[in-house]
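Shown here is one chain on its own, the form predicted alone, set out as structure tokens.
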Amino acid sequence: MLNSESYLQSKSQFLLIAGPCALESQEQLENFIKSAQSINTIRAGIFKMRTNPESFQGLGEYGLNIINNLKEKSSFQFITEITDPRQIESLDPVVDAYQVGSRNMYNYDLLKELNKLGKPVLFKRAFSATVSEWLNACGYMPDLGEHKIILCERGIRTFETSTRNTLDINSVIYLKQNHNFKVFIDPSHASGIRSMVRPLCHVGLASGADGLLIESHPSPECALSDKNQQITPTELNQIRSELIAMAPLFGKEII
């Protein structure tokens, strides 16, 4: 699990974090939990930053009640994006780790506040940020250090338009060779295409990454956000089985 010392200290454990892009209802997340095998760290957006102001912005405070209810029924860790320091008071009791999205990589006031909390932060790279800029932003969370900051490569903006973003696998390998941060790959945002998620997960394991952040929805075609890149729990379970078979080749253990 993401905030366990055994995982944060391990060099061989490979963690799958999965769940819907946005929390839409208790039934939706309950169905995902029942369908996804052995996913113990769940992601779901409660407060959503959307480029289009008309798009679904998340359930907000109501979503917190849903997570509380589900945590009473099931044992799982929960990670969600924080978009504003003012959300800390309501989010902190229910989250085990925070996600900082690409739009907030430069939100230094937010990073300073997260530094005080001591919980792991999954820190996404901004659309057009260099690796150096990304690492410099980590400096605003010095108390978390390389131990509790998990860098997440989610694809960068390039001239290529055939996919949503371009997965910079170079950055993953570079970071693992030169730093001690945990490094994740987000294959969902990197491609924006559901059928590409599975092979990109394989690439993520082979690259030396420490885990994957995957968007999975019980009914992707009905999703209120990013429906084209979300996979079903059945597909997620298949990917996990394939990664378990591959893991020994790369000295990894899937958790």
Contents of the next structure:
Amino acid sequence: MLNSESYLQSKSQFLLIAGPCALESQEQLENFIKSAQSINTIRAGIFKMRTNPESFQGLGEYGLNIINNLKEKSSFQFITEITDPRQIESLDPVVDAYQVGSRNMYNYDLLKELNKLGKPVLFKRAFSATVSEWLNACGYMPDLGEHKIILCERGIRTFETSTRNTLDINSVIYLKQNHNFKVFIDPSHASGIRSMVRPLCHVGLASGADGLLIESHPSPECALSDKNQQITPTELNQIRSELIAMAPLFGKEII
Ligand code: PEP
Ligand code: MN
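Next up, the form predicted together with phosphoenolpyruvate (PEP), please; the one we just looked at was the form predicted alone.
Complete assembly follows, chain above in first position.
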């Protein structure tokens, strides 16, 4: 679980956070939970930051009722992206941790508000931010600090266009060698290509990261957002088994 002292203080636990890009219905997330039972920290977008304003924007407040219903039936921690400080009142009773998306890395007013809440923040790197800009932005959440800010490398914008983004694996290794933040990798947005997610998960474990954020949808081909990069829960379970087998080589334990 992301929001637990045993994970936040551990140097060896490697956490898999997964779920659909966007929460679309109760049935969708129920299906995901049933088929990916080993995932204890679920991420699904409720307020989506879409580049195209015509694209699906998420279920909004209504989605929070779905999470409350599902939390009564099964036990999991829930993390979702917050896009505006005005969402705190409705999100805070439901979420265990917050995601700050790439488009909001520079939203310092949002960061200052999250700093007051005390819950872990999965803090994605902006498309074109340097590591130093990313670390500077962490300075707006001083009370969370290295203990509760989890940096998430989700691919950066480069001259390369064959993949959606370019996974900056250097940044992960650099951060782990020079700082005490936990560092996650998001192989889904980093590549944008479903078949690349599995090998990037392997690379992520080998890089010394502390976990992965993986987009997984019960029927990826019908997803309302990011359908090309979401994997099925069956593929997710397969990747998890492979990571469990690899983990001892890297001094990690998959949770
Ligand atoms: C997401 O996690 O679904 C998302 C929108 O990611 P990013 O902020 O990395 O683009
Ligand atoms: Mn997505």
